[in-house]
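Just the one chain here, the form predicted alone, laid out as structure tokens.
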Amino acid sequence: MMDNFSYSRPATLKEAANQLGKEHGKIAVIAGGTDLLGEMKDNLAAPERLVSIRHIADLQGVRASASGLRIGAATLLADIVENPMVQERTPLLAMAAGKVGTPQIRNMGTIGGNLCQRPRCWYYRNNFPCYKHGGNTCFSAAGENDFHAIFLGGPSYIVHPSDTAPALVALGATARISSGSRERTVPMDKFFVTPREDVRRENILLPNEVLTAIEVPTAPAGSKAVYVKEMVRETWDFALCSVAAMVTVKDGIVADARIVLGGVAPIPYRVAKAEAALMGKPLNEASAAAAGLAAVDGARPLAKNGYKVPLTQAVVKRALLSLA
């Protein structure tokens, strides 16, 4: 049972940033609300007030801009997916996109909300007071851990739950955020934030500030890119791993590579010790098995996620070798 709320609609984006308030958690932006509301009915949420972006036209829809396409925040993710110049210019975001949830999620949900969303931990969802309710404990750390981080874990050990956050990552996105009087660009790579640099959030937006629209350039000539995602079911779930990929090869040699890994850090996880496995080398098996050796190096699992490592390993060469 929800607790009772008010609900504004403001007509732009600057009146909906001047509702907002400084507080985390007493006001609410809500555009599709596949999170939020269930969050709501969970009781793990109750803002005052919902101010709702969804329908406010800055926030909306995929144009063409001079570096790439300008998506705004509020633009549902089945729209993503089926939009010709997505799919041209950047199609490792068609395809990581289209992984999310099930299409009626993915014709509510919107690209910032699934940037956004909070942490699909059972302790946390089921109200425990941990790290992310305020409390001072990680129940997962000793716990039942095993969808939980292998990489930049503690004192919290959540995984971030989204598909579109390491594609982005992955192609040098930019995050435009805005508090109504002021805006501000953060590359993607900084727009998130581990339970070691703050605990209790996972991103940087400050609680009057809103995500407007994400900025991707144009994946670069001659690159290739996949987006691979393993999970217990093979629909409507949650990562274990993925992997997003993208390779640029001239000449037959690697001349870039950007790996980021999901559902294995609280943060998407670029592994720059699996893209240096690739540099000048041609993409075969062997560089492709070097690359995902290097993909784990340096991971921590806890008691009750140890597959994870070579399901990691395994989840990077197989993407790797798609692109050969």
The other form holds:
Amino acid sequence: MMDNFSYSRPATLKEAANQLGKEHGKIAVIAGGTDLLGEMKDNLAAPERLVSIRHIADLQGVRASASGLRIGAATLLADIVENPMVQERTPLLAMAAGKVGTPQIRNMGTIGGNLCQRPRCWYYRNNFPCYKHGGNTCFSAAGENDFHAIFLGGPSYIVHPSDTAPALVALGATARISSGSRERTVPMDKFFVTPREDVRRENILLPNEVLTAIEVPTAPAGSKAVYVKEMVRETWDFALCSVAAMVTVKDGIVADARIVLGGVAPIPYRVAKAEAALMGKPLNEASAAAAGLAAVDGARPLAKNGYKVPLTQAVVKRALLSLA
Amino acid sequence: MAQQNTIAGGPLNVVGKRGPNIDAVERVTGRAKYTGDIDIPGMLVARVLRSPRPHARIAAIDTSKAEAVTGVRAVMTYKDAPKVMIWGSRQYALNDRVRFKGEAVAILAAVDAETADRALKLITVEYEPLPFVLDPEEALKPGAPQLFPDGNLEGQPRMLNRGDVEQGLKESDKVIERFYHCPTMWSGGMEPRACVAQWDGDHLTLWASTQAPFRVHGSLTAMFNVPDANVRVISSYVGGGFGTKSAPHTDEALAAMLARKARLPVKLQYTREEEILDSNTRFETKIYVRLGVKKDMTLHALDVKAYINQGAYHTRLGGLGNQSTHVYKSPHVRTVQYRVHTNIPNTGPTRGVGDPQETFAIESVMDEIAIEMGWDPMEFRLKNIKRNGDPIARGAVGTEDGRLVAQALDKCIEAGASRMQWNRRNAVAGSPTGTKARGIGIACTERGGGAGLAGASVRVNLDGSVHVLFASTDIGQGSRTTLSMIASEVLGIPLSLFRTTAGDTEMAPYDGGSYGNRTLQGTGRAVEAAARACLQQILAAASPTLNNAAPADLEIRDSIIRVKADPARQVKVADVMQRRGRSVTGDGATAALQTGVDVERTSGAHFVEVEVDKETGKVHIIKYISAHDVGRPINVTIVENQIEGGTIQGLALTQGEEMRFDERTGACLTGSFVDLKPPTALDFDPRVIEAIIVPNEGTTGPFGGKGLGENPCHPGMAAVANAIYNATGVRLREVPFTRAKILRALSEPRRT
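Show the form predicted together with its partner chain, please, the one above being the form predicted alone.
Then the entire complex follows, led off by the chain already shown.
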């Protein structure tokens, strides 16, 4: 059961940012709360204060911008899935958002929350004193690591659980971040951090910062994209492995390819080698298979997650073939 | 499949029809009051402090700060808990030693949930850690951590010997030796455990979500040393049990203890996490099998050695069923079961108890040897199954002193094979060359039903409406409906005039409860007897108005009593009852079903077609046929629901649902639905599952009906493993069939 906390619902972003503190954990930003409230009930997080950004108008909705779309961080995932502009200009994001959790979660959860959610590692979620909780070990490394990282692991072997993150990295999106007084923009592939960079955190947000919006460039003309997610169950599950793929074919050969993996690394993991394997080739069985193989080059599975290597290889190949 | 729906007395009017549950509207509109809905003025909220260690002695426990919190009305530890074990278990409600992570250490009751939660955090416990063990084979090794003074083995190994297995294996033309593993698996219902306890002096009323109110009653009367009449257990509506609620649990005792100490009613409701951790889970089994056959396709020797991981305590003794001894003829059979205590949470009977695990082993090894011998796995089974008249054991010792009757396994196999078109299966396993390979598998199973004492009362009111009262429960299997239909058939009074009271130990006579395929065959026979007692009284009362016709010459149809030979002479039941001026009551009770040499069992055969994606390891169920002998179905809709639901529950064990434990800490890692991964409505499409009710008639149950609840859950794991083999040529001997296991197996060099 959760501890007592105070709750505020400021009307503006500036007000909200002013209420944030200087260290992580004590004051928490809440939007949909689908992850944070679960963490609080499980005693994984015990913030003294929650600052709700859910009703701040500036953080809401999808708007057209010069280069594409500006999506407020507090926009519901369900609204993103159904938004005609998202479907038309960045269909990859609509597909990925539609794969998050369940209808109930998509009706409450926001895109910002989906990007900032904490890991699903069962050691972390069961409050083992691991790196993520300030300890000095990762229990999965020599434990039950079926669902853990095969890339970029160590010292923690969590995987990033977001479905929208790989899609946004593939789309070349940018995160808008505000501390109230200071705004900054960060390319989506620089938003996430590996455990080697910061073992306690999964992104670059400072304690006094709020993710306010995602700017998503319109997918290149002629590009095709797909998000494929493999799960134990058909729904209500996190990815064993997912792939966001966007490919532009010109004159019969691949002119641009973005392939980003989910569920296999502590961050959304862009596989440049797989992209390179496609470039300049026709998109067919042979090039897709080569890209699948290249995608798992350098994978370092743990004792129980070796299956993710052939699984990832197959999913990348199939995702690409579905675009041919 | 149409069945002649008549019995010796004439055609049936109610039994054998389709129809919705009579309480369906109450349940889906929220009018049905479940235990969690019980609200009594002044009622306290209880919370449980649970051990963070898998094995420890409590060196010190301090509750003073919690007791000082305003609004806390009672705090209890082992120091003031009764030293009486929970019925059927080796567990005290609270003890100075904990044997699994999550075991109750202290409890308190407060005026509201917030106060209770706050106070719970103020209890300090000092643990003296003890070494722990999670694996049942490890737990039997010398030097293993010991859970109990008499060791980790529960009682003696359970042995059964028929013939001479070693000699039989020597005589066999082919012997194979295999190992099959099923992990600990959760089987709980939608409704987590809940109870409300209220004392009035020395009288306790306990509302509980249980399948067996009288077992809970017995546990509590013993614990508080009060007469039977002083405890009333009520379990009107239960949101699923699946065996996990078939025996008393600590929660009922904890609520009653707190309510007694606080002198106020107490509600204790488990969270989903508590329900997963402190429930009775399906026990892990490690089964070693040796199977010998003769060249003439006959089974010759079967040797089964099983390690049953009972967890910290056992809730009733769990073990294998009779798959090794009762399905196939074999001159030499030996089973040895080691029921072992380890430091994982409690296990207990869950749908099928050990039968699904045993079926997985036996039906896999049957498949394996048939394929090695080049036999059709179905023909091999048909050649060896026990048929009517074959010797079969009546008791647990294994001597085949009985004779099988009313068996229809051959018909189940034939009906299922025909529907599946068994001949479509790959003649050579693993022959499909594409990425997606299809294959077909079979698995058979059997079980008994109806054991133990059962009772029921039927009351016909002055207006001719009827009450059926019983102390077993309707846990969603539809017993309110089925039992009412039995009484309706006997009495000739339409179902619309029926009202049921289920699961109340004060209103209804003793009944063991709803578990083990027994509600229909136990409570159902009691209801039938009770209704017949009412019928005789009504007919006797009607006789004077019908020219003193003998009761045997009268019948009731649609609440009208007629002279059979002269139907124009009639009188309404309500008129007879009004004139009589006293309601009519009948009691029924039944004990052992089978007294002679005849042995009636219930069997089934499952056929599944799967498609294995060889690149992703995903297994899709393409078609699933569940053919079951149910005797005569009382309500066809309910029977089909039971078959489909049980089939899906069996399939759930294949996909990825399992309880996982961390070896270094003994912690359960899968304490939530996200990590446990029970299947969702999207995982097993009910449209691909087809229930076949094989025509048959039982010899002991009401109107020839047989109990069915457990069986459909048995064969799924084996059928799917056999189908995966047929599709891919890889044999999976460990459940669940995860992507990891399938992709690993597919990448290994194949035996030829």
